[in-house]
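Take a look at this one chain, the form predicted on its own, written out in structure tokens.
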Amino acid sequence: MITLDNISFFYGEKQILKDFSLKIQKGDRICLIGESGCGKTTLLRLVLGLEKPTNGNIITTQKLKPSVVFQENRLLPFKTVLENITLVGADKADALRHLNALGIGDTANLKPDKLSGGMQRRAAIARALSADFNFLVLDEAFTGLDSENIKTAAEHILKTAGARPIILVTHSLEEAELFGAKIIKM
């Protein structure tokens, strides 16, 4: 599905990656573990396509049509629960089993800043779960949740995610073994 063959990266002088090749097939999870500032999300960008590798190739066998939970929850706080996550094109009652599957179906009608901060996680899972994807990207998707939902969360993302590949980067060891994932340390 994607291939990435000896990536290099580079921000200005600094190197972020070097010779790096992953191969993410149908059904594949993925988990990119490693300390801040090592290139885990300058990798999802370039997986993304939101950046382009200084050296090497990045193949992919389909169009990709990804969907991404972001480090940040990146909801608009003048659109309810319900209008963030239907903007990407789902249907109302799409939008409201994955909110009822996060523990948060009553939140639909509210506004982001009347939501928790782990509320507003899940809303923005909720949103990446709704999209027409075929590949999901998680990039620290968990921050802010604790163990429960997050158990709760990864269980219903591998439902919903099915054969499409994920890639997810983590701190936590424990949340990658939700997920059943090959762990790739950066």
The other form holds:
Amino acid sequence: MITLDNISFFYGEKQILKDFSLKIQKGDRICLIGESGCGKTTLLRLVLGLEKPTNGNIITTQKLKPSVVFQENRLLPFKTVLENITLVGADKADALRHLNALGIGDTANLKPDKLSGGMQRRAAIARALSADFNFLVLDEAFTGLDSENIKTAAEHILKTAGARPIILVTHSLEEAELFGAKIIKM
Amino acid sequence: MKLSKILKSTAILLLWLVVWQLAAVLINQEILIPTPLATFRALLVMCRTGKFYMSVLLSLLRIIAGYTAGVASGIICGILSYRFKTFKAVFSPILQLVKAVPVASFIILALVWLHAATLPIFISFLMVLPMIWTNVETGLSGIDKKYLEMAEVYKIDKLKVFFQIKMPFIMPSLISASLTALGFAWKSGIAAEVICRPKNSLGNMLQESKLYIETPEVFALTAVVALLSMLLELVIRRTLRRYTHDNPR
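Based on the form predicted on its own presented above, generate the structure block for the form predicted in complex with the partner chain.
To see the whole picture, the full complex is given below, headed by that same chain.
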């Protein structure tokens, strides 16, 4: 589905990625693990099309429709949770279904600043799941959630994603295990 | 408005009326400072003439026309400057020039080009344009790129990004700039009227009162100008408030 072929990436003079290759296929759950600054987020940005590799190619076999939980929530402060979700093209009923599944159905009509950090995180997850996507990117998606909520969210993500591939970045091996993900150390 | 707030405002107003009365009594020359009562009498006399109402109406219309054109053009130019570097590069010197040149110079220059009745419109427009232009451009440039990246990933169409993400982000500062610009439009518009003296205008009435050394009339007209400015600001503030996301829906 997506092939990263000998990717290198520079931020100015600094090399972030060097000859990195990865194949992402249907049903894959891939977990990127590594120290801060090792290029995990850069790799996700490349896959999302937000950056272009300095060298190497990204080959796709079909039109990519990504969905993402960014490292930050990126919820628009002047829109309600539901409006934030429908803005990305999601269906209202779908959005509410995901919010309920993540335990924050009652926050649909609230603006993000009325939500706790954990609730905002789950709203960002609900947005990612409500969008029309064919692969899912999770960049430290569970920061600020307790273990119970992480488990619920992970189960719901797996159920929703089905055979669509998931790439996740995390510092926690337990989270990687919840996804049954193949771990790639960077 | 709470009763205590009304009482406080009234007390402050009364305090300044007393200061004004004391100054007028101490100086004791109506030609320099008329009493509040003499000013009020002059206002009542003016209010009995049709010319006064016609002047108020036409001055208001001129300034609102210039202001509206300035806000609309400022928004368009701000967006174009943000979007197209060439547009910014070409028009930046003109923007700087308009900001730097004193309003009186523009009024005198425009006197050569324009009819007296249209000059205040042009001057108000010219004062408002750069303020809104700069505000929109800097506002758009200052939007956190993270939200725009989110829109890019989800391929949200450009019109939706503009109206549902970018505009709401810049609305609070645009509203504040629009209100500041209104004060400038009003003051510069009246100043232009004083200099170019279009028929049926508050500026012309002010100039006539000054020529005949009718100081109470000058004071009364100044009060009318100030009151109208505050009223206009109130109306615009109320109208714009519904477009800001700080306002609970």
